[in-house]
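This document starts with one chain, in the form predicted alone, laid out as structure tokens.
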Amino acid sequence: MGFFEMTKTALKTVLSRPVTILYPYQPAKKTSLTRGHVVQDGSKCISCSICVKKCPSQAILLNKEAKTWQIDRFRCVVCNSCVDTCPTRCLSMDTQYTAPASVQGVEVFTITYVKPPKPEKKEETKE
């Protein structure tokens, strides 16, 4: 009886279409929820380091003195924790996957945020 079940399964597999897509020839379906890679906007980053603390794989490093933010693409698990916790929304998740990395998977971004000046207080005169 086992031989006939195996033959049935083999014939069904040979005569039906494949369940998966042929990836290099057919592009994968992408939706708005697809997680490709983390993108950083240095003009919005306030160097609060919340993303560094929330990263479960410790892929993010922040150097406040040098004003650099770096991510190790090999360590990043694309969990979206850093994007969700960023107070200024300088981090976002792109739907495109990153190109294969060469020897180093570390990307360094320069933080160019300039703190806006405080508005001057108007002194009221008492009458």
Partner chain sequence: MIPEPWAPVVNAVIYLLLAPVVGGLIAGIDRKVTARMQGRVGPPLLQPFYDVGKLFEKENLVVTTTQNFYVLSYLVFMAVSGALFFSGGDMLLVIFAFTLSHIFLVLGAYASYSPYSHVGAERELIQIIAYEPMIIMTAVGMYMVTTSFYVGTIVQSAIPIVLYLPGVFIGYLIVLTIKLRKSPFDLSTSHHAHQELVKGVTTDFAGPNLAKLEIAHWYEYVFLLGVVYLFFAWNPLLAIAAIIIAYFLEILIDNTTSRVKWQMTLRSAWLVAGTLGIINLGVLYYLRMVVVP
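Basically, rigid core = biggest C-alpha set you can superpose within 1.5 Å across the two forms. All of these numbers come straight from a predicted model, not from anything done at the bench. Residue numbers count along the first chain shown, from 1. First, how it differs from the form predicted together with its partner chain.
Core-superposed comparison between the two forms: the CA of Thr110 stays below a 2 Å shift.
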The other form holds:
Amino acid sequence: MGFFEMTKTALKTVLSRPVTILYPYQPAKKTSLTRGHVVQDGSKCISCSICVKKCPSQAILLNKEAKTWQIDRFRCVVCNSCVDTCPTRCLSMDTQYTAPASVQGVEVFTITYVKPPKPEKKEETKE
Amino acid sequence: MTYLAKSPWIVHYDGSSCNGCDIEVLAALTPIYDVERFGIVNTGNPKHADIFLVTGSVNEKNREIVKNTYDQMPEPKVVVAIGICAATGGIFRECYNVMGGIDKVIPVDVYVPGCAARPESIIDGVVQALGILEAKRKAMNENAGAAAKPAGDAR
Amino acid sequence: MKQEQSIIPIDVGQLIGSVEQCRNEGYRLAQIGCTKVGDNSFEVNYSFDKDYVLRNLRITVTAETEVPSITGMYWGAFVYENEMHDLFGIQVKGINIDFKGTFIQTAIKYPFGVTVTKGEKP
Amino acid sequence: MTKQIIVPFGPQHPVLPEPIHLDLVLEDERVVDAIPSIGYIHRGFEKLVEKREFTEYVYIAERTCGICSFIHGATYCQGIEQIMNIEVPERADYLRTIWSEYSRLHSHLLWLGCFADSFGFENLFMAAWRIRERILDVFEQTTGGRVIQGSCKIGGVRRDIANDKLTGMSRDLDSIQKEIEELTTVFLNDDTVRHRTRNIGVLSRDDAYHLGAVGPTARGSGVAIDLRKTGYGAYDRLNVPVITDSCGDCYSRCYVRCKELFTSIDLIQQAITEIPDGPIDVKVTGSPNGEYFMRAEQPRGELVHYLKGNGTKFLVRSRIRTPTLTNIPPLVKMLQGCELADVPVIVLSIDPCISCTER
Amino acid sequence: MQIVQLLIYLILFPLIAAVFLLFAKKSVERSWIVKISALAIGVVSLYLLVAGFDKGLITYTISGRIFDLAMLVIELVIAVYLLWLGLRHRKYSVVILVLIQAALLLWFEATYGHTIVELPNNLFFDQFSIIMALIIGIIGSLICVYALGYMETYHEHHKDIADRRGMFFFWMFVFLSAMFGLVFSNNLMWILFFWEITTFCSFILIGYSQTAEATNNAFLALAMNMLGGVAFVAALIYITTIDPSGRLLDLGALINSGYAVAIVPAVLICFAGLTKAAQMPFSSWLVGAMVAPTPVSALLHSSTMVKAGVYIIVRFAPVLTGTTEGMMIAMVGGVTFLLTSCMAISQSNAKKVLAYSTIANLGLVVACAGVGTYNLMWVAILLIIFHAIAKSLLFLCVGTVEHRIGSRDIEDMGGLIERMPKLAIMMFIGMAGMFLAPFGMIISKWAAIEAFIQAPFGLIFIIILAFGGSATLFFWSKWMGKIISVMRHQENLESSIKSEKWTVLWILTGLVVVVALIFPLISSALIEPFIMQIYGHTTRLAEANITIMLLMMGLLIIMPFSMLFQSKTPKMAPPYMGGMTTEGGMRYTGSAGVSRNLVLSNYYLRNYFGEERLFMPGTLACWGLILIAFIMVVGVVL
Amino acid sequence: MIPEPWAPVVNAVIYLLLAPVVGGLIAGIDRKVTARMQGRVGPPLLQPFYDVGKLFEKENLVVTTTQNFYVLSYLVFMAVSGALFFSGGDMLLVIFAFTLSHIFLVLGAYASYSPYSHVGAERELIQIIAYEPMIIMTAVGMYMVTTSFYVGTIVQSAIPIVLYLPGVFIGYLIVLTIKLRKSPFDLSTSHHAHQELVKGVTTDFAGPNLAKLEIAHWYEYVFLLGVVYLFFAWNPLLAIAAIIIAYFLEILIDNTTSRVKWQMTLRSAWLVAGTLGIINLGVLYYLRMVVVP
Ligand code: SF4
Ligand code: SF4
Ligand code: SF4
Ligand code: SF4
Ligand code: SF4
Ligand code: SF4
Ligand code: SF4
Ligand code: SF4
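Would you mind generating the form predicted together with its partner chain now that we have the form predicted alone?
Below is the whole assembly, all chains and molecules, this chain first.
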């Protein structure tokens, strides 16, 4: 009898508790690996620009003069590439996703990193 | 008392997304997320919808479609751009056939970032849109009260 | 592990004959794809598969060359041939379902007909 | 005297989560003509190879499609590895295989849901997607992404899965298998489902082969093509059964996918048992010079990534021929003479993925 | 004026008008003659109603030996003419039938001519006759007026068809005269005569255009009707063999003579009625008759001549009641109703749909009359009235539309509400009259269900009605849907319609509504007394229900005014097209860059309801039923 | 037949006022139960009211203004047929009014000249012809048992109608499935998205018009379930239970079947009407006509 194959499942489900996660009243599903958004630790950034180059969607802008590192969350594909490649590990991936917004904007981090006095290397980093 | 916020019906259009965001929109309808809890129904028909969910960016061929779909929605209505493709064109921003975000064609009220945008994020985005929807309704009623303005100029 | 594949360069004139031979040998059409290899010069690869062995017939043409359609032998080739035309501007003659340039509409005509280097917008 | 109805089917249409357009010409509800039109999703990102380094292009290749994103990434990487003659560590091969098969599970479950929806079986859709969430959980736990995993790179993989996690996954799969059994019984045995799928959209073996059908579309017509048999990744070390069915109708295609769910589970289990310890990537130096047609089995069938490099960091050409593109001609054939109500069923039966088709 | 004079006037006056028309060469003259005579006929029919509705059955004697002779002569002349035509067109079935009938007639005259005494009551008249006379007199003359304008346009459109309008109107009026004769005659010989005249008129008028198709179909109609004619003659012969004095040729006497005597002629004559009413094995002639100019279809082939077929069956219903033969005839009607309703679904030619619907409704009348209980008789008569009005309106509307848009295909009538708003509304009302509550036909259907359930074996008919009724619903609704769909950018085509056509159409439209409103009155004044007189008891609809029906009707009339009270002008948007851009309303650029016009046709479900599917089974079934009836009759004879 | 002259009117008014409330609640429960069958939490119970409230807040977007007329007529005649039913009127008349209201819906869909509405309208018609015979047989069956077409009389009859009309009752359940627009027969429009017809007949209605359609559906629910009540009228408690069970069954069927095609709908509905219905009525008829007298 091929009729009502689904009946058993349907009746079972109706009697058991719904699997729904009552977000936002319950917290969202998340794991430690979840890629939410990139955060930068301005105190460690050496302005090397590697992240800018390695970002596949060109979401990062580094302004060496103004000492800012800015990220456009509406461009970032949360791929982790920058985090992986940053030589100083000043970038990290937070598990919280970026909140929706009505206007787009960039998030600006100030680079507070002060180069430890190592006189010889000075000129090259600028390039 | 407004019912608008309690019964937002959506219509979804896939601009030129990679599917990632689409399936997350669909996933939001399914048991784990169940957006029907908020009265959200995926109508599939712009004429029944209050919220226009767009995933993906606009390109040469679909910008008309996006616009038509938007135009066929009765006021008040809001647009939620899902994923960074819909916001800016995302990773495909520089492709020759990508014009950019949805806002190139129709006014967008909420951008939901992410690639792909997570279902929770989409829920947040829709909830945020409800406030705007309500504001638009008020504006619409005032408009209608004040002067018989030609409809459809909410933009 | 390498997958078996061969590339056989042929002339445009030989195309129909070679394709026919593939068909007779029981190959199926896996794909047709173009690559821009120089100014106004394109490689077109006709890939055929039989028992996981890929045979690629390659012709090298210019945008002006009229490439004969192989839809007579492989009915389904029209998707590739239309694509070839719409993206590369290669003229294909006698497609069974000819979309006449509307298969893939692009903001710029024949986008793959030009090469861009990093940074500049096409 | 013909009395026709023209229905512009799509591009915005609830039954098509992805936009394609069909000009349906109907007589009563019989389809006399169904001319497809695509291009709504065309982005042209293949051209981005000219602007992105081949190592970054992985992220773009992954976003060819959000459904089997991983397989696209992996295929691209494998293609480059072939050109550059990179030998990938064995553990990476196994991990790629495990993720690929999870992709297939997730994709097939997703498809089953959409397919159920196409014939108006909402509960079945919900049931399929309920199970699918469990697969996505695994993805999120192992890669950090639900649909875009981003865990493949040239030379290996970006993340390892701890061995105890692997055992956990294996246990989890046992319970998933039970749920899937329950689900597929409905698809394969329920009369109302069979009414909607049996003898609908029949594709003969010959047509399937010569029109270039691939994947379950071909296998449902009795054409045994499964690129996993070429043994890329770790498939050469695993036992890959090829599922076929001979009817060539929507039911057969559904049957093939249902059964493949079990082979995928089996493959993952095999891989988890056999996976060796060791490094997960090798260092990549230099740039690709040469060309290669990398072929892999997507959930929807044979995928071709044609890659050509000229020794610089920028590839000359990346051409992605996806299964759906080559399944379109068979689809056009299948649609002739069907009923309007069958249109979504048939269209979905090839499991179309337009985003990758149009790139 | 004496009623008998009215009757004779009604029979003769159209004849005189016809002769005048034959000689009127100018269309102005013709136009005036038609209009005046139509008015005269209509007024007299109405007067007949006023004068006679309370009279009950009255019979009159017209001393008629000379008439009999004249009739015989005319019949023979016609027979010769038909023989000649039949031979010329090689329609041998017709030739054979003509020969048989003529032979039978001659033999009959030779054998019994001298034994037959003169009947005392050649003419008669009761409420049923009034109803028929009103249909003929009012609807018939309206259609004739309408035909004036119609035929003019017709000939403008068909330059290749010889303009024989004089002849056309001649036969139309001859036909009216014959119809009056038919319903007023009490003498079966006379009835036969008028019967044959109507057949002949129908033959001539179907073949009006003289195209091959028209000629063929005319002969088909002729052959089938002649078959009935032969049966009719056979009935007469049987009657006179039983009683050579021919007293039983008196209709009333025959009906009252009881089962044993009357059943054989009753079955034979009812068989003739079935052919005339185009019931199932013979339905094809009526469908073929649609090649005739539309007024002909409206007059002969829906509201009057085919009604003669059911008229005679209704007359014989008292004989049939409760008999197996009656049951068989009723079943023929039932099967016809079911199958032709279904077949109508598969038709897109508007006139064919109307034809099938006509056959179906006649089938229903036959079913009612065949079972023949008193409340079914009530229903049967109600059906005849409602059907005649609504159907003639529809025919005339289709004719008008056809002349404007050049097609009688329903698919071409899309958006009529924009192009010809008034006409569309009329058609809408006409169709509503055919199948929607609270209009006429649905009242009858309702009453039929309530009546059948109390009749023996009525369940069968209820089931037939349930299924057939739903099929009816389908084809009317989709047609209705077609005409009211609003396609933008259409121009109005109505302005050129002549005022006389408008008058006729408005009157008929008014009648559809008014008759549905006042049907209780009609019922109590005409139908109930008639039934009472035959059965001794009669039907009445419950008061409460009538009130509710009237309320619904009122609502229906008010509803459209709701459109006047729309507060704001609503925002307009093009229809949902899957997101496609439409230009000029209905065009869009589809696949492969092809610009397409949106085309929406109705469903015809040919695989299920096509003629090919249903015609043969229906024909076989009905032949079977008729055969059973005949076998029973043969049993009686032996 | 009518005991106190005002009772029917009062009943009708009560129906007109309460049916939307009850119908809306039924719809709410329906959605809740459906959600639970799918393992979801589902919307709030009052969701249907929110929806309708929302729709009235929206702009009235039309393709043609005539749509407004058809929709209003649909609503009015649906209410009228229900009111007739609850005031104890003639079943047949109720059915005809019911049909009339649906024709207005169909016409409303036709009016817009839109491909999806059009196909939806055709399918709606197919549905109507599919269930119409059965619904008439239901009325006839009731008459055979109680010798009255009047709902007022039927409801007071002490005869356990369903025992006499088991076949008809099953047939009526099929009608119910079609009319509640439940899978497998939700051909012309469906409460779910993802239908090949988008929203079928209702595709081109928006805002207030859609709200009116929804209210009409509520009226319809109550009326249709009222007919179920008639089958069990001799025992009101049982009747309520039967309604609940029948409705639950409908939800279950909705959730365990796919949508069939129109051929199948027509065929199965006619087949059931043509076998179960006819056999049931035939037996009754035989008993009544032949055995009893
Ligand atoms: S996560 Fe990826 S996309 Fe985002 S900023 Fe980093 S590299 Fe760019
Ligand atoms: S964030 Fe890291 S990679 Fe980027 S500039 Fe700073 S140090 Fe370099
Ligand atoms: S945002 Fe990311 S996941 Fe979403 S459509 Fe764009 S590329 Fe795909
Ligand atoms: S067909 Fe292509 S886009 Fe679709 S899932 Fe497979 S690989 Fe991804
Ligand atoms: S033959 Fe087809 S329709 Fe019939 S039961 Fe089998 S699968 Fe269903
Ligand atoms: S084996 Fe295949 S072809 Fe044969 S019956 Fe089964 S499904 Fe059909
Ligand atoms: S078929 Fe395509 S659009 Fe539909 S769910 Fe699958 S991937 Fe998405
Ligand atoms: S409308 Fe057509 S068929 Fe009618 S008269 Fe004119 S030309 Fe002849």
